[in-house]
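The chain that follows stands alone, in the form predicted on its own, written as C-alpha cells.
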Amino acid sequence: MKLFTNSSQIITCNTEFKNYKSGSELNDIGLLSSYSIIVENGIIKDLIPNNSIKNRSDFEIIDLSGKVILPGLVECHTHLAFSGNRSDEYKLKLQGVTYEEIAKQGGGILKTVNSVKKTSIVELFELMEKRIKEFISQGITTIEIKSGYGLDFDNEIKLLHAIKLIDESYPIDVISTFLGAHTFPVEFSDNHDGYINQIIYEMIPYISKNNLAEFCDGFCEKTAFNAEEIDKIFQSAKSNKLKLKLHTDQFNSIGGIDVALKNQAISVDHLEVVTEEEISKLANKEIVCVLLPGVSFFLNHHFAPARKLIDANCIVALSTDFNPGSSHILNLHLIMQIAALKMKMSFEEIINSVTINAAKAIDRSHLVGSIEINKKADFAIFNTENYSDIFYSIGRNLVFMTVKNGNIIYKRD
C-alpha cells in the first residue's frame, strides 16, 4: 500500500458519489488539511487524518510536504490528432479576418485536412506524443482526443488508429471521439448528402465494429453541418452504440442544443452564443456544458456565459479545445486562469470544472475526477501550499508530480 502524506491541502472535489456538480455545488471543493490518502492496487482505499496513522512502516511513503493534491485533471475536449501549421491564419485573424471568412477561402479545417492526408500514422503518432507528454506534465491523467482532420474513410480511420496507439503507449486514459462531421470536404461541397451517407453507412459502422471510438461528435454551425444533418448522423451513431457529443452555438445558434437534448448527448461544447432560451433548456439537466475560453481568447471572440449557466444549475466543465486553428493553446492551467479573469468563475468552480465535471463530459466521473474511496488514484500534485497559487501564477505550470492509478508517471526535476 502507498501513503500520500504530509500535503498542505487535499482538494477532493467530493460529490458523495453523485459524480458531478452543478449550480452552487461548484463552490465546494472538499478541502482537507492534515489528511493522508491510502492507495492500494491503484485505487483510493481511504482518506485518514495524519494523526491516526499508527504504523507508517506498513506503507510506501510518498512525502508531499508543502504540496497541494488535486484529483488528476481531465481534458475533455481536444483535437490533438493533427499535423501541419496554421500560424499564417493566426496573423490574418489578428488583422481582422474572421474564422468563418478564412474557412470560406479554403483555409481553416480544410488546410489541416490536406496536411493530415500527407502524414503517415507514424508521423502522426510522433507529433501526438510530444503533446501528450506536455499534458501529462500539467497533471492531466485522462484526456479525450478527436479525429476530424481526415474527412474521408481512410484518413479518419488513420487518425483513430493513431489515437489508439497513443492510448496503448501512455499510462493516462485516452478517450477517442470520431468527428467525421467536422466540416464538408471540398469534393462534397455541393453534395452534402453524399458525404453524410459516407459517415452513416461506411465510417460509423466500421468504427463501431472495430472499437476505434467511444464517442461520435459533430460541428453544428453555418459553415459546417445544420441541425437536421447532425440529427441524421446522431441517429446512426446511437444505433451503432456510440455515445454523443456536439460542438454547437460557437458562432451561430442554429438548433444544435435541441438536437443534442433529443439524442441524449453527454455534452454540448462551446456555447459562446448560447441564448437565454437555450440555457433554460439545459438547466437542471445531466448534459455537460463544456466551455472553451481558449477559443474566445485566441480569436478575440466573446466568452461563453459561464455565470448564467452556473446560475441556471447547469453542469459546467472547462477544456483547452487544443487545435491548430482556433485554440492553439496546449495549457489547461492557462485556460483555468482565463476562466477566472474573463468568465468570472471562482477558483473553486474552475477546479470542479476541470476535474469531476470534465470527467462527467466523457462519461468517466464514476471512475475519476474526484478523490473519493474506490475511485482511481489519479492525482495532480502542485508545488505550492495553497491552491489559489494555481490561478495567481498566470502562464506557469506549478505541477510537481502526476500520479495515475497510484503510480508516479511524471515528476519535475
Given for the second form:
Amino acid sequence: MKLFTNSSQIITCNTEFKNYKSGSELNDIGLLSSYSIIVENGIIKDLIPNNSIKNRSDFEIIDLSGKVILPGLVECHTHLAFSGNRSDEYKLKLQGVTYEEIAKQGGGILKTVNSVKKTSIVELFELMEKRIKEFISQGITTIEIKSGYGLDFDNEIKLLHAIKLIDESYPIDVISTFLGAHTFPVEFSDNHDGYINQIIYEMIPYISKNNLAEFCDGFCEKTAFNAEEIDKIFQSAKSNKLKLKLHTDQFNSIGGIDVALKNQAISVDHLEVVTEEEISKLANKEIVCVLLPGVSFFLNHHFAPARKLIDANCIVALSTDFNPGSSHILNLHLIMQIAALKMKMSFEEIINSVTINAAKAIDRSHLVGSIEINKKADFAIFNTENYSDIFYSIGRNLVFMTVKNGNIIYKRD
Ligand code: NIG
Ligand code: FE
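Please move on to the form predicted together with ligand NIG, as the form predicted on its own is already shown.
The next block holds the full complex; its first chain is the one shown before.
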C-alpha cells in the first residue's frame, strides 16, 4: 500500500459520486488539509487525516511536503495526431487574414491533411510521443485524441492506429475519437454526399468493428458540415455503437447544438458564438460544454460565454484543443490561466473544468477526474503550497510529479 502524505493541500473535486459539477457547485473543489491518500493496486482506498495514521511503516511513503495534490488532469479535446507545420498561416493571421479565409483558399485543415498523407505511421507516432510526454509533464493522466487529418479511409485508419499505439505505449489513458467529418476533402468539394457515404458505409463500420474509436466527432460549420449532414453521420455512428461529440458554434451558429442534443451527444465543443436560445437548450442538461479558450487567444477571436453557460447551470469543461491551425498551444496550464483572465472563470471553476467535468466530457468521470474512494489513483502534484499559484505563475509548469494508477510516471529532476 502507498501513502501520499504531508501535502499542503489535497484538491479532491469530490462530487459524492455524482461525477460532474454544474452552476454554483463548480466553486467547490473539495479542499482537504492535513490529509493523506491511501492507494492500493492503483486505486484510491481511503482519505484519512494525517493524525489518524497509526503505523506509517505499513506503507510505502510518498512524502509531498510543500506540495498541492490535484486529481490527474484530463485533457478532453485534442488533435495531436498530425504532422507538418502551419506557422506560415499563423503569420498571415497576424496580418489580418482570417482562419476562415485561409480555409477557403485550401489552407487550414487541408494543408495538414496533405502532410499527414505523406507521413508514415512510425513518423506520426514519433511526433505524437513528444507531445504526449509534454502533456504528462503537465500532470495530465487521461487524454482524448482525434483523427481528422486523413479524410480518406486509409489515412483516417492510419491516424487511429497511431493513436492506439500511443495508448499501448504510454501509461496514461487515451480516448480515441474518429473525426472523419472534420472538413470535405478537395476531391469531394462538389460531392458532399460522396464523402458522407464513405464515412457512413466504409469508415464508421470498419472503425467500430475494429475498436479503433470510442467517439465520433464532426465539425458543424459553414466551411465544413451542415447540421443535416452531421445528423446523417451521427445516425450511422450511433447504430455502430460510437458515442458522439460535436465541434459547433465556433464561427457560426448553424444548428449544431440541436443536432447534438437530438442525438444525445456527450459533449458540444467550442461554443464561441453560442446564442442565448441555445444556452437555454443546454441548461440543466447532462451534455458537457467543452470550452477552448486557447482558440480564441490564438486566433484573436472572441471567447465563449463561460459565465453565461455556468449561470445557466451547464456542465462546463476546458481543454487546449491542441492542433496545428487554431490552437498551437500544448499547455493546459496556460489554457487554465487564459480562462481565468479572459473568461472570468474562478480558479475553482477552472480546476473542476479540467478534472471532473473534463472526465465527464469523455465519459470517464466514474473512473477519474476526482480524488474519491474507488477511483483511479491519478494525481497531478504541484510544487507549491497553494493552488492559486498555478494560475498566478503564467507560462510556467509547476508540476512536480504525475501519478497514474498509483505509479509515478513523471517526476521533475
Ligand atoms: O478544433 N474547428 C475545427 N478543427 C480544429 C482546428 C483544426 C485546424 O485548423 O487544423 C479546432 O479548432
Ligand atoms: Fe477541435
